[in-house]
Amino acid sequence: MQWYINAVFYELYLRAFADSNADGHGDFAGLRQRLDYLEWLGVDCIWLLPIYPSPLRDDGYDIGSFYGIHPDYGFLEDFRMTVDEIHRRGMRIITDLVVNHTSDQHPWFQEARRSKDSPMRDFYVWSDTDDRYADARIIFVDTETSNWTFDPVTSQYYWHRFFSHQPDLNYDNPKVRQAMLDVVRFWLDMGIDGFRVDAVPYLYEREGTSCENLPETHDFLKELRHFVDTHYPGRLLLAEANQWPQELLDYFGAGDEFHMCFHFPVMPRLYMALARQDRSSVVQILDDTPAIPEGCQWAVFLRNHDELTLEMVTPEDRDFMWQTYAADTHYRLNLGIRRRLAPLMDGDRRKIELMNSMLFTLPGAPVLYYGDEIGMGDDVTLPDRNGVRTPLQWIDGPGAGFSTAPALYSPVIGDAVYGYHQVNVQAQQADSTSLLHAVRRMIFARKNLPVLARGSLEWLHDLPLQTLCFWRRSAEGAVLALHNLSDQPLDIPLEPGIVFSDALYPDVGPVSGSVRLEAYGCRWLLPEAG
């Protein structure tokens, strides 16, 4: 059952969602209290950021233990009850699986660093020098100067592709591979519907290579997929691999590796197309995207918990994006931009809806980031990427309805434009003309149009470059998606003799001949049977 093909995913940071016990941190009990909202919104699958015990130096991606729940979030029993409640509402849940590394506080690493003779020593990658694997790039260029860190306890260096407090696991050790399969078994036995698998290109190291996308990595990932398919059929593996489309294709394998992969290169080009009022970058990257195996799907997104990554663009395009969306260098991080969707769009409701419309109509399953459905802002005074991980704004009241605690893990946004007095779920639920209702309308239209999940993509090349217009067609139907990337109204000619209805606003009446798109306007049109 390929439930994920036409699913709408919702990325949820548990710490930021709802606090049930007034300790300033979101938790599973709080999530259970708010599941009615996600059901109303039309979410098919919740994706949880890491929930494991952790020092929280990297919001849980620094895993302190693969078995258990961070005490701020509750207990394993809380997790199990939450999974049951999500399933009772007809939704699914996937969690982050961090396969590449652990925290340096993880018991495995603490034991490994104790002695060169430790039985856990080979769980990690060690060297007497820091000049091995010199062709591997440094990913966090803002904070790290090397992929090696010296450990004074045993006078050797350990390998890490991310922060120095996140040592990489050694996948050349069969005990590591088995340990990760044991972790997978544990959480699937808890009833979850799959994993978003973090940082998958970096599992192996080989001299003379970039230490990314190596054949050995794919061998293990196929082993992981075989394990899941054999013991837990119907569960999902979603890859986080920030790579070019041709390299991403390898992560689907022959339909025997990942079920889904994030299509990172599409995302920045949507922003570029809007800023330049020119569709060319989007058309080119999707034309360069190879066909994927039957039963596989792309995951597409506008924003997430990290910076808006600009790794998969040219240096010239990166400079353009920085100058356009992050002229203040304080907004930049690594090779990206640490801002949410609404501020990137200068709070322009038309642009926010346009971006969402492109997300929902282009190929792939859409992934929403919590709070973007109401146009939440960010707090760039917070360090690193914490500014896009602030509490969800539920109401115009104390703690934004997130928590009654006197001190929160992160301040609630309270500025005059994006603060919780102006931007909150309660107010937008009550207003049928709000952004929240517009996004919800797209979600339900998308779910009722399976052609948008599986259909072919046919560009309308003859239209001006400031439009992004295309057909999606399959045996299940056809949709004509029209987008105006410019700040001026445009008249779009329609195919002669065809009468269209509007998928988003069916009460507007039939359309034929031509249709006017207002500045930054969008329409989803359905050809009526003649």
Contents of the next structure:
Amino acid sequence: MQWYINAVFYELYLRAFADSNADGHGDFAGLRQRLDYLEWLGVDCIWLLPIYPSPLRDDGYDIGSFYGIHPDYGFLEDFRMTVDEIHRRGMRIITDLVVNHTSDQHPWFQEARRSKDSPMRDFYVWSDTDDRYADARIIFVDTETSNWTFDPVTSQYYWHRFFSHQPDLNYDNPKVRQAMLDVVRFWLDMGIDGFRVDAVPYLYEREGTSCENLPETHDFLKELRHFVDTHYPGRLLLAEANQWPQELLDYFGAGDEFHMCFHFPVMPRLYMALARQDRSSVVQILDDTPAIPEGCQWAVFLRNHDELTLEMVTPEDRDFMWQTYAADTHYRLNLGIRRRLAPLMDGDRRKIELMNSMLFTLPGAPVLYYGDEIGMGDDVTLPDRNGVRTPLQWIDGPGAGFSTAPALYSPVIGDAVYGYHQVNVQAQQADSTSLLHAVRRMIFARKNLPVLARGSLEWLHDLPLQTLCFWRRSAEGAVLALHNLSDQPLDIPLEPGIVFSDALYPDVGPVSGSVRLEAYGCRWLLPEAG
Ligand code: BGC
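For comparison with the form predicted alone, would you give the structure of this protein in the form predicted in complex with beta-D-glucopyranose (BGC)?
What follows is the entire complex, opening with the chain shown before.
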């Protein structure tokens, strides 16, 4: 089995992780000092958010140069040392690769906007009018009113799918395609294990289309995969494509495009199922999810650094999610909700564990978001998505153990429920009954059960709708995963004649006949051999 198929990923925002030089920003040296923690937690692969030089108007997704490290984070040599140290510990690392756009401060754009005759002009998409590609939706609806922005220097408009300071690269230009392969080569030569490739559906524009998922885009992505396979076999390409399952499937190609894709549609449905105490939406979306080629895998997640996106639900379901999880409209952003997992679950340990259990037992490789393993909170007073990107809370002490600087890049969460006095790594590591230990237990149980990676999925349809119960089976074994979405205990009848053991709590002894699930309870049962 390829390494990523049963890997546990950890999404890590370097600025928020650990500050080694007391300048208020996390950095590579800080990360190196904290690798013990990630190893202890059982992380297989770290995914680093963008680390490039950047004006930071989109937290590094606005790249100012593809060939360096933001000075807050250290030197390129620091990056290399970190990669080596991660590998020495048997872990892997992938980084964000932003292929669709650059910052408007990038030298390519600075040169391109200089004049219509600039040799770099064709690196970006220009137009005399702002009415082309009118069928392309606007993604950042809260900030942008058009995908075109007027550039007074040459009196033309440039195209951008995200912020207006992030011009889209022009993939019709072969030089752009080559330039991106050069970037890929540079970073893979540094020894990283692959990329999370940002915003892949939007590379090309064609009149009369939504400018998403175009055949030309897939052609380039296949070229990218071919390049990686030829020169760097075994490295991973993971796609961020916020699309419905049918469109997502195309990003795997015939096993010749991405190795992995985030399964965006399943994520909000886990929250919906819990709120409605009804599994139907999860069952439906996974039944609608086509089989993926050999050697491919889904990446599944509960939260990430962006708003909890509600793009892949119906307008009715979006309203339901907003009413339920963001009744206070400050929590809404674009088509989503800017909150972390623990507050979304009202801090209820049972629900947080239930959500994690579904994440770990349904198909796909789980991707955890830093801080959610201890139940960190969010800060809605911070703009945009910054409220879910606050410093990791290490200890109940100054700067939460993240930094000794007098001023931090962001305030630490300090409220009475989720603040660092109550919620921190140190206290939870010392307490075997903590959320952190519960999450860690799932990580290690999961690693011992490769059937959870690619085994078949068989629903237990006869059980009440308040349950999400299913078998995962493969030649490597079988797991019966049981989840109670309701606030009442439920007794689940088990197949007669089978004796089970408990994969999460092996000490509880054999289980047979039936099993009680407490309110919001979950069990991972293993049929005993023989
Ligand atoms: C990233 C966002 C970013 C956007 C534009 C995304 O898909 O996840 O954080 O704002 O790309 O770069």
